[in-house]
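Only one chain is given next, in structure tokens, and it is the form predicted alone.
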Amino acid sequence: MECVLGVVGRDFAVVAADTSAVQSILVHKTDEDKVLVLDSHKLMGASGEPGDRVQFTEFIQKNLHLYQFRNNIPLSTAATANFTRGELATALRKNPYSVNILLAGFDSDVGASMYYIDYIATFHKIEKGAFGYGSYFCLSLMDKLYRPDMSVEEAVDLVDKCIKEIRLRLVVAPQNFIIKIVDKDGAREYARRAYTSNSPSDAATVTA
């Protein structure tokens, strides 16, 4: 029942994900960070099989670092997205990864951007998107409420509305969520949303 969602605002991008590590009917932990900070200005939100998700996202992260060490320059967000898509496409014909990705970043020349890459290497540049069962409820909200010129507060409020809808409507909803942001100041954790009540609509806010 994983949920990963993201939106691009005026000069930033927000990526949020649930923090549940589950297998079958068991919840193993509720503090799993599924939004990886790739480098100083890139975030990768991922869903899928736990082993594939962790191995593939760390593989991309380490290759970005290797490229920067070798060339003394970081890859752009678009180049990172194309590299990620290429690795998924190559693995698809050998030993495919069951992982879906929202890649967000900020570049000084083009600003904030986000890319949708799924497990069969489908690749799109997007302004809003979601993966997992939560996407059934989030995408309609995003279609209605999203604007390209949103402020950080408005974007996080939209994410909060999506989280509330997931908790209300998804039969086995994740308990906790993490929200991260990337802008000209870098990639960082913005807040956590912790489920602390018997009422699905109530949640405590923990600000980083």
Second form
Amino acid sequence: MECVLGVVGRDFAVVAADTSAVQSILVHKTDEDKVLVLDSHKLMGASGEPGDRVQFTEFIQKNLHLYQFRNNIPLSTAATANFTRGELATALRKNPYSVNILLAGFDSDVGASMYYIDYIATFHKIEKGAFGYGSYFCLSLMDKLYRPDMSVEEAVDLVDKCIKEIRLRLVVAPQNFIIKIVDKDGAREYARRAYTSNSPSDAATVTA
Amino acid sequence: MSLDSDRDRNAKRRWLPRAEPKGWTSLDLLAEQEAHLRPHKPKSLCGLSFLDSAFHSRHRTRRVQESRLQPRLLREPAAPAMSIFEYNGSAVVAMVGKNCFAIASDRRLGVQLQTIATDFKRVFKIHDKLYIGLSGLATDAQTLYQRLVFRHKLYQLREERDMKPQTFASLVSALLYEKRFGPYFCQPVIAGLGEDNEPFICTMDCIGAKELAKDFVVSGTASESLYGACESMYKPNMEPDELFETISQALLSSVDRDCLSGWGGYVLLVTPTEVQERVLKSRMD
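Moving from the form predicted alone to the form predicted in complex with the partner chain:
Zooming out: every chain and molecule, the one shown earlier first.
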């Protein structure tokens, strides 16, 4: 039900997630932000058990800030991803967190990168990825349409196509999405996609 | 016979004390949509947690009764009862040649039926003449590799030399047996050049039972196919080029018969003087 997807382009990365907070048959909220801005140049899109998701992502965020306070330099994306993976792996055989994470960041030496971290701490660096039921629709779309040197407009267009597909084909699909971007200028919200019209082929109001 | 009493009875069989979700009614079924994302929401009623139940997959009972409750629409997509070793999919093989060895793996990282990446690394370097391939659950392979590198670096600091392959194999075996009753779900394949550049290969199961071999060792979801392919293609004392060709053909033909592994191959050929790494292009399915 919870969909998180991400794409790495030329010197930027885009992470999108749905914004519904659902419990059983009830939708608590339709504007829940599941892509946390970890620090100036990192985004963490998370999906999974709601309590675990919020607790774990905020835990990572606070540890990241602590490192920066102590050492006066920010942690790199790769180091953050490995730290996150280590925390999940340590907790796995004691008290597992049920959170799937797509961590995207921009480093001045490496450029944009994105890491796929499973709930059982499977760690892999990827260019395009998705979690949840939405992934069954998005991954093949991305395989077809993704190119490594995409511009921001092309990447967001790809994400929009994925969102459209999820809305159309997933039963009880989340309608509203948030899209965040990270590039050399920092991590920020790029757009929100809200389902406003009756026609299923309309994609959305943009506020950014 | 109510479902709840079955679950209460089966709850006693669990190893870990864990709260079962109360109220297994139709209202909760929507919440259980992505049960495959949570480690402990078993579809079966035998009440074992995700990791433990996979280890005891033969003892699963009463799964059919459970699935009748859920309307067909809302049931999670076909997730067949898979062993934990088949969760990510893998194939690793090592072969001995004349004063050289080759170790190869597939490149798929999957989550059951879905492919996540096609460039996943399964063969890791310990030192210039020692490599380990880890098949099975990817997260445990990564954790185990990190622990082994840590132990080897400590050994290098203390002994001021690299570990011999036989010693390393014993180390891996000991590390795995330490977790006898909560194991790492990996089967390592170790390959190295020992004293006098004598090739050494061995494999072990997930609790460290070493299996030395003079010709080839295999592990992973495609292991049965690999056994057959290697047995028929292997010859003793092959030169490096011929060894590379043989191991590549054996790997590719075996993973083609296994849906969970494949999507390319990665072959490392190690001789006393050089290391050759090659990526194989194969059927991308």
